[in-house]
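As a starting point, one isolated chain is supplied in structure tokens, in the form predicted on its own.
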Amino acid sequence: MGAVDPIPEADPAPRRASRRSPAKAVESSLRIVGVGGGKGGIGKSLVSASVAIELARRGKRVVVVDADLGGANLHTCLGVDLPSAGLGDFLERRVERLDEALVPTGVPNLSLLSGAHDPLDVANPKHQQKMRLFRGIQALDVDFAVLDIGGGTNFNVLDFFLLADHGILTLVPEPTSVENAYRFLKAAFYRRLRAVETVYGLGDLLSEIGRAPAGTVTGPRTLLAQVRERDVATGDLLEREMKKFRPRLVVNMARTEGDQGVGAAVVSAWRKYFGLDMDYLGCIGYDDEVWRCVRSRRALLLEQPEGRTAQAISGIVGRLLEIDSSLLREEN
């Protein structure tokens, strides 16, 4: 795994309150959730878009927002025309909430918030107006928000990811995949460690770590040592604060039986040598159509609602939902 660069000061990872507070609990119900991976090409927005298009389905109020700064195109995969409103319109207040550049999909129950028409300069926001950008999702009046997150590990794609309740590392079967994969993860559990390092003291373990060689075997269960040699009670509060952090996993365009067992494999070597749970929500099997219907421009759940892929796609959704209702009645 590769090291860490140190996050600078400047852009401070966000602090996410709970939105489970008692106040908060009554103003919203919604969930954030986030799609992600370590490199573009492996189908985040065809898993964005039929996951809400899933949602919806079952009678959910959803938004899906392309939040691929700077290379959005998720409408697309809904099938919908180009967007004449969207993030830019927040960006440049054009409107004051995210709501009013609600865009219909044709789908019941599900808006679209586009990044077609955003300037050039969205994909590097300021801290500023990212954070506006997050409050915004925030005060979405819906159930869920899904959230099609670019490739890559930037601050901006690990802020998204860390944004939602449930963030969904996506990967496709291959090694160079699998390797991103998990740089994408460890860089994002070290980007949350950042907004708690006050906290726990971890500022010089961070930067540390954030200048180790590459090639440096290094990790939340080193981490969590190293701390509880200096301190045993903030070791064990830093315990907890580490199983917060839980990925959901999806595997797309598996092709053969081997494909098939690399969901569990990742799961049991990110427990393994990094010491975290992870969510293993299924897997999705190449399918011919998908590019045939990004082609036409045509969204491939509602074309083909119950083929192979939708089939998978119900079984996500569904182990998502029953996560999902498992966090809330532990948080109540």
Second form
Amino acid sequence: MGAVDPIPEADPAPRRASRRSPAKAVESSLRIVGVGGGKGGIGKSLVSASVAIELARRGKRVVVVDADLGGANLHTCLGVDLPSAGLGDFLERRVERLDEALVPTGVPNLSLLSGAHDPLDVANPKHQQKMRLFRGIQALDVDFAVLDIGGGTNFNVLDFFLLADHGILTLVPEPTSVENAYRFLKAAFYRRLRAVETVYGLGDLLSEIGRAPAGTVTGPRTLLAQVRERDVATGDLLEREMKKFRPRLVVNMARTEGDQGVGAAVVSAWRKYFGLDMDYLGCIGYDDEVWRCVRSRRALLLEQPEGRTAQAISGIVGRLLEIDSSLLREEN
Amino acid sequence: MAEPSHYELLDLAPGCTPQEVQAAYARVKAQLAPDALATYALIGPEERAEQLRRIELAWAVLGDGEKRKAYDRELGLPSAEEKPVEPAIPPPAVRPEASNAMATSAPTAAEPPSPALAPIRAPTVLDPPMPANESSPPPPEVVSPPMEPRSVRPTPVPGAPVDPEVRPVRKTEAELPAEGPVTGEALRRVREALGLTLKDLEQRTKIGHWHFDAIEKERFAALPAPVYLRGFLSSLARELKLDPIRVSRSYLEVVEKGRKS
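Can you return the structure of this protein in the form predicted in complex with its partner chain rather than the form predicted on its own?
What follows is the entire complex, opening with the chain shown before.
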């Protein structure tokens, strides 16, 4: 999803800001993984921390970023004491480069960019601050940056998700979470289209569709048909852009056999009724050990490296790497 | 992003077995239950009803060996039986949900829709009329949906070759003639064009299939009193996507004339 950059706002020079940083343009192998889900309490931080640890275990150089601005607690899921440096130092320009704000995690190959010492107004960064942070992340000299993204569907949250090469949607098999997950995806999708609407001249259509109430099927297919009616070539361009929006799905806290089927059902429903594709990475069963570890402020994957959650995470990361390899092959 | 084929609607790949079709039908239908977690927040009641209609249509075709063969031919696919051992075009992998992936392990990727699949088309009837073996005495009141894949019934036509490949193809429109009385024969043609059996209608309307059979064959003596018949006709018309008022009025006139003559 990271092919189109975060999203123009009322910025005096959005074009300049929306280009990939020079660091990315120069043979960077960085891949950004964003973990979102639109709702709090569904395990985004646990998934982020665990995916990052598993990637590091497999020999990748990883930075895990607490991108839950204003609600940062990723360090706790990693079993790291309150870090002495972090995002705030970068945002307030006490350091110039993001890697100067990283703290070690005790796991080889894995550093943390913590948000624990954020200034209190960090939840609402100025546009320029946000773009600087994005460029800083894109300039990190590692293999993977894993972003733990906050809840809700505000623009900052969506933009972190859209920055990622792999946007992982986390949900738990409960109505509230599934509702929010769809809302989150739709909001992210339309925000992504906004980034290209000036190029394609889609303004009116997008506004119309963005206002459609939840539960209606006015989706990409309808939009595409409307655009095609006007202009076939633009329709083709739009379809290509739409296909790039391809989230990955992780189902967390599955308790029953039925819960384990929810992931496949969501992928199927998203494709059939919204018209877009999604990759299912796997399912993590409900595990009492998770809260025990959080209570004792220890990283689950380090405490129980062979436990069933660790095994599920290993499967998820394996699948993610497969998808990543096939994307790289396509790009080359 | 063309309209999905019957296979795509059921999350199936062409070439799947009848058992897979049956399991997929049950699974996809369950996903469209009003409280199904994966869909209730994504689609509204009208869209749900429309999707269920499509699923039933897909099942009516793919769940029936003969109809499925005809449909595969329409899509330009080799049918399951006709497929060579090493097909020239390998069928796409079955989606994870189709293989009922139990997902503590990593599932396979959801494949993009196969470009080989054409958009859904108005169904056509390639077979001669079904033999009239469904007008026997009434079965039990509640009939559950067919859970076994329907057998491939040979439908011999006197004087016509039975090989489906050489049998003349007769297409039927899913519409009534614009004018004139609504006859039983016309209703049967519409039903068959939609790929529906009398049992399908019974399952959808909870009205015994023998009533629909009597309506189509215009066996007026077997029809219920007009006060009930009107309701049956309206339900039938709705299933056939016809105007319920025109169908019930016109057919009741046909009945009236028939009974007088």
